[in-house]
Partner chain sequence: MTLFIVQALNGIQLGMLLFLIAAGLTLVFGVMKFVNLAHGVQYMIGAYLGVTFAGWAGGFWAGLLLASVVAGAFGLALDVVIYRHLYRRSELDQVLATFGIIITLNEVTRLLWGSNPLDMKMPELLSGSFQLVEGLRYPIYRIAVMAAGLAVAGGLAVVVNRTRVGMLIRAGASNGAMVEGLGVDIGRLFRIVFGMGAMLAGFAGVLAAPLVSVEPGMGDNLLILAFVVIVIGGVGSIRGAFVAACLVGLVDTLGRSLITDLSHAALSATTSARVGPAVASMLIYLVMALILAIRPTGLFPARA
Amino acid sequence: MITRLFGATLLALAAQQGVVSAQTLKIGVIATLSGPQAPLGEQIRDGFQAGIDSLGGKLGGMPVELTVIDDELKPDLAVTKIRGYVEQGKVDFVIGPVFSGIIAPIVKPVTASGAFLISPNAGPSTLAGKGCSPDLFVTSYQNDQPHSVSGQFATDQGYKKVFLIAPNYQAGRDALTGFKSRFKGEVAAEDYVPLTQMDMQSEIAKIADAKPDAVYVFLPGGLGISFVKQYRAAGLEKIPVLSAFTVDESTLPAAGDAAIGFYTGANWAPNMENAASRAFVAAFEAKYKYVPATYAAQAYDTARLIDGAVKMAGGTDHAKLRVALEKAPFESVRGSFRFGANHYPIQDFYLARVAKRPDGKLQTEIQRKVLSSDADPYAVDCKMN
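Would you pass me the chain only, in the form predicted alone?
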């Protein structure tokens, strides 16, 4: 059962629905579902639902009451909505959000309510180390990691000077930290832009002036679409573009052929060769009619993680569930997957490249493995209370 709840309607709708059976899992999905970044939230929403569908509509053998909440990419509003939701009654899990600027303020309201917060995307460094929480799990990555893939690749390619661009928020800062952690050359410039900026002409002019060996960009959602189109229009294709979350399946339909050949660092791509991934992609595309990105894949894994943990725990006892979640008892679409001591994944990372499929659709495709069983550097500072 899916309920879409927005703002003040939360409590009123809950009252109309009545008390949920003790044998029902109560799960909220909070994601950005409006504005230019909505495609990212839609991927998470649809990926999580695809995970439930793959298990016959139940998780751990239990029916699911699923509530979808739009955070509108506004931290204060996200806190208000999530508090209204968890205060209705016992919530087992909250899934989300997309952005690190949203996860930071909702961790305490969610976990203080007795629910687990499982993030299928946002993985800020601030919550991976000293700010870690026993009831917070991240099924995606620590924000630095996908970006360090391109840092390593740029070093391997012998690039001497790279121009860096990212949005001016926690994930953007983590992104460039991640890239620099493995890049041994010179940073030509480190340019931070507002998360709402859609015109990239100024940044592209700076790139042209700097004449770097390559460009590294983390520009998710609408930012990435604008950058790709304007970069191609500027005729700078001789300067290779490395990225993460700039060219992916959430942006490719709008970016179009201008994105072909751009590189990205990722923990998964639709051409991943394992049975779990193939089944996920086939079922997802059949139902939703678009190509899933890592956002959807990680949300799908999240649903299957919950399924395995509830089965292992024999129900929803909180302490037993935490132990079960830590064991990651599910088959990931990524293949190798386990949690580190800070509840962030240890997994492989790849260099992928945008290509056109025989059916005309665009997708990212794995070119090579760059990092094996990679653990984030902040876990050593995590002391679970």
Contents of the next structure:
Amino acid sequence: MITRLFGATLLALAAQQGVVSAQTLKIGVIATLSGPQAPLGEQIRDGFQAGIDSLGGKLGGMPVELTVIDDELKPDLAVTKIRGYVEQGKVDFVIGPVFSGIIAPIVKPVTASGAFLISPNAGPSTLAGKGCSPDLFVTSYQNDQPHSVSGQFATDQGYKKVFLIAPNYQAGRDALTGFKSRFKGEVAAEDYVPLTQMDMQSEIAKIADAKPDAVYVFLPGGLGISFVKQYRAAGLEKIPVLSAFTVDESTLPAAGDAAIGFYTGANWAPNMENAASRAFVAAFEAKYKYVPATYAAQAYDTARLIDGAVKMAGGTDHAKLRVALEKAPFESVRGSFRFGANHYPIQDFYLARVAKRPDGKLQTEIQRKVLSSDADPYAVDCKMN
Amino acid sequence: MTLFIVQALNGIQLGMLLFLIAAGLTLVFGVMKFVNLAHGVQYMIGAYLGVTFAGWAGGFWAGLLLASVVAGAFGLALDVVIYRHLYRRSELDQVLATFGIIITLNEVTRLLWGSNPLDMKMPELLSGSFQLVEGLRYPIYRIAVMAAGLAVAGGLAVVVNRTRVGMLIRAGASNGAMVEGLGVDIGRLFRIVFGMGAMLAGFAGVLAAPLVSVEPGMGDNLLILAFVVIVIGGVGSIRGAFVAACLVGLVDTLGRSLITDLSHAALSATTSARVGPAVASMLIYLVMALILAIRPTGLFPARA
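Same protein, the form predicted together with its partner chain this time rather than the form predicted alone?
Zooming out: every chain and molecule, the one shown earlier first.
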């Protein structure tokens, strides 16, 4: 009798749990949260959490069971950790990663488990064209686009000679290729520096010697901070500097006032004029005490995208969710936003300029629209099946 | 030609920074036969303490003074608590243990100060610049860094060559066992050497802070260059470290500037953009290999 009663209670409990877990969204965030690139991963994590908070702690009306995973910027480790996570039980979404080197190896493990992979930052060309996947969505950009913005701007301005600098690795070469794809003038020099270089004075001397109309740099993290500080000190501020991922809200606190006036190509900036963006920036700064960069904005949009898609699909049915995700049923902080056939965004790109806010903090501010409803050039090669 | 002069100045300035780090490293390695991979961490700690103390004490100079002293004391504390136990162990143990300390201290730095890079203001007095060539101003601060490096080199030369402690250091570098046999408290000598080395690396970190990005792991890349410097210069030799630091600074800076131009003249634009930087980053190691082939113990070996 007692055994039977006990068994029945267990059954009831199990049933109850089954009901609860069916109503919970299981989401994993994988980002780089240690090492020199940790600030970017923190922006992704905080931005996604801010998105959930903005919807009262629920996405699509369902409570969220959130797991945060540090990929340590190591592809092999990322695969091991993500496999371990998705094999534990049915996962609905994996959000991440920051870097393109991590996304390629984790696409298969995530999508094979029945989860969607949504990248809030990395957007490599390989996954935009032939390698596109029905269960992969990218809410940021295709990697070439932020660089081609400055190329287009340089052409629009009629710059005849531009000096290019990037780190000596694949992403650095891709960056300069992206710039050159829309730049019609002459390239004064393509200067590739070691990723570990700490002093940019040598490159600055070369710029002064070459006397270009403008400089284009892709110098992420510490490289860019060194460059910005030393460029000012060398008295070269008359030569405009265009950039991508060099002066953004993750590096500005360290670069300081020397960064004021630097230009950057972006899909969003904290002074974007729309209600969704204003609400995001206010809530984010109140909670996290720093100015959000595009990484955080894209992660915030990702959370709101999931919310809209789950509501539209009326649950977590995979096929219905995919159709809903493709419609991008949410209000982006970037204003216009939709997905192309390859699940990469079609959106506007702007030239932004570093400026000081009345409260003394630095941020990038939109100057003008450079590319309208820009789709990446690889989408035509994508055949979803 | 003007570009060459500017790059030579930059090279010497990098050399001075390298010398400040390598001076301590070469003494520790030479006198104590201790492979301290965590020496680069002292540089990072110096920079972080510099930023922090400059904020508290209101200014660069107070930051420089306090941070150098505290970085030295911190190095000494590490020596007493951990390194002391490693002196008589094998080099592999020393490498493993000090490598672990690099990882630990980089992450502790991240915990205490956060992952975001920090900003250090230049002192008002040195924040100006002067017209070096047409269209390019050269910061006075960089000249000051060179001057500081030269002053430290001069001071060390006096200490090592003219004082009793210096004599013991030289003796220790050429034959430690004999010095101990003569009744010198070698433990005390080691602590002096270690504290001095840690302080110099910390001093270099504060000096570099206004020029570069202050971030966790900032010392790791310099450490490799510092090892190249002490191997070229001869382990245990301050004079060797000075000459080799200038050499490495010049070869690295001029090489990167000139090789790309040279390869540009000889090869097509796309090939030279690939080949140039690759050769340039190898250059100091090629120079090191060449020097070691001719003088296997370095330019100025401490042991006769």
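This one's a predicted model, so the numbers in the text were calculated from it and none came from an experiment. Residue numbers count along the first chain shown, from 1. If you superpose the two forms and keep the largest set of C-alpha atoms that fall within 1.5 Å, you have the rigid core.
Visitor: Do Asp144 and Asn271 share a rigid part between the two forms (two-part split, each C-alpha placed by better superposition fit)?
Guide: Yes, both C-alpha atoms fit the same part's superposition better.
Visitor: Name the rotation angle of the smaller rigid part against the larger part between the two forms, given in degrees.
Guide: In whole degrees, the smaller rigid segment turns 14.
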